[in-house]
Each structure stands twice: as C-alpha cells, then as structure tokens.
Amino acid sequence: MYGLIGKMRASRGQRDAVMEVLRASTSTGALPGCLSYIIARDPADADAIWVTEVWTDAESHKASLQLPEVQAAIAKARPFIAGFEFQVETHPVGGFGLADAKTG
C-alpha cells in the first residue's frame, strides 16, 4: 500500500470552503485504488487541514490526479488554498479499516 499524510493551509477563514471541496470530490467513491481518504481539522490552527490517504499503490494515486473530477476539484479549491506545509509518504501495513499488506 501507499500512503500520504499532508498538511495544507487554507487562506484565512476559508478552511471550511476547502474542506467542502475535498469532501465533495472524494464522497463519490470514484477514486480507483483509493482505500482511505480522511480530511481533518487541526484543533490548534483555524486555517490548517490534514489529509491522510491510503492507496493500493503509488501509481493509483498518481493516476487519480489526472481524473477530470479531481482536476475540477483542484481548480475549485485553488483560490482558497494558501499553501502546503508538508507531505510525507508512508507504506501502510494495515489497521482498522484496512486489510493487512503483504510484506516482502
């Protein structure tokens, strides 16, 4: 499996608008290879958004960025995003809601 954990910063007062675009674009289940996509508020920072993603593989994530609905969501949210603070790649091995990854 392939994972990403990222923190983005919305323009002041626009966190809910960004989160709504993210929620709407991921609620249809039309992201092939996406096993989990979690959007979270940062309780200590009114403009920060955390996104935790789990994909079957890195290629599925990369391909998702080319989907028309994802491209439209990026364009819609872009005016409300101040920046991205960081993003880390992970290799999930399992957990509640995820099948165990085969090691090897």
Given for the second form:
Protein chains: 2
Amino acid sequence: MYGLIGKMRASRGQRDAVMEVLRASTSTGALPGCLSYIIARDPADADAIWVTEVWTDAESHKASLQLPEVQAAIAKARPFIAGFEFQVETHPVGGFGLADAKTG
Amino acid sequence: MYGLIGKMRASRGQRDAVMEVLRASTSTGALPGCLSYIIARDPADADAIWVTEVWTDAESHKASLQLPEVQAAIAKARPFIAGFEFQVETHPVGGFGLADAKTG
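What would the structure be for the form predicted in complex with another copy of the chain, given that what you showed me was the form predicted alone?
Everything in the complex follows now, all chains and molecules, and the chain you saw is the first one.
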C-alpha cells in the first residue's frame, strides 16, 4: 500500500471551503485504488488542513490526479489554497478502517 | 471526530515487531469508538512508524488506553519503542474509509 500524510494551508478564512471541495470529491469512494482519504481540521492552526490517504499503490494515486472529477476539484480548490507545508510518503501495512478498493 | 497523527521510532531493527503488535491489537476493529487506525512504515526512515487514528471523540480514544487488550499491547511494544517524535491532534470532518464505530 501507498500512503500520504500532508498538511495544507488554506487562504485566510477559506478552510471550510477547501475542505468541502476535498470532501465532496472523495466521500463517494469512487476513486479507483483509494482505500482511505480522511480530511481533518487542525484545531491548533486556524487555516491548516490535514489529509491522510491510503492507496493500493503509488500508481493508483498518480492516476487519480488525472481523473476528470479530481481535476475539477483541484481547479475549484486551488484559488483557496495558500500552500503545502508538510508531506510524507508512507507504506501502510494494515490496521483498521481500510476500505476495499474499487478497481479502475 | 477526534484524530491523531503520530510518528514513533522503534529501537534499531525492531520496527516490524512493534508494527505487528499494533496491527494485532487494532485490526479486529473491536475498539469502541475507533473509526480508523492505520499503521505505516516510513520508507525514508528505517525505524520510523506512522500511525493515523480517527475516533468518534477524544473520550473514546482516552478510554481505549485503559482496555485490557490495549494495556497488554502497550506493555508488549514498549521495550521496542525508542520514542515519539511527532504528534498532532486533528478534527476529522469526513472523507472516505471511516468505519462505523462500535459502541462501547
């Protein structure tokens, strides 16, 4: 499995707008190879958003960025994103809450 | 919801042992209030483990630490854990891959 843990910063006051775009584009679970995609506020940092992702493999994640619905979400959110402050790749091995992946 | 993103460091060469304890204690999904608990290797840091957690609330997480099976896992893993390097609390709002919580 392939994972990403990232912190992004919304433009001042735009966090909820960014989170809603992320949520709407991922909550259906229709992205092939996506096992988990969780969007969270940082309670100690007013404009910060944490996104934790698990994919079957790096290729699935990369391919998702080309999907029309993901491209649309990126275009919609981009004006409200000030930057990315932290990102780490991980290799998830298991646990609880990993969905069954849809095949592409 | 209540979330935690943390990085722990295993003693040299003990990462797999620590991960197996974490995996065994969480993969059944029997922890009340646990919505997601994912254990991952850091591919760029040989002894590092990332754990990302989502709970219904902070109280569920706190209560889990008192469960006999969790106490046993902590006791089993502790000798192989060198330290905790990073931890952030989050407030997850949604996404994909959040399990239904069991009630306690």
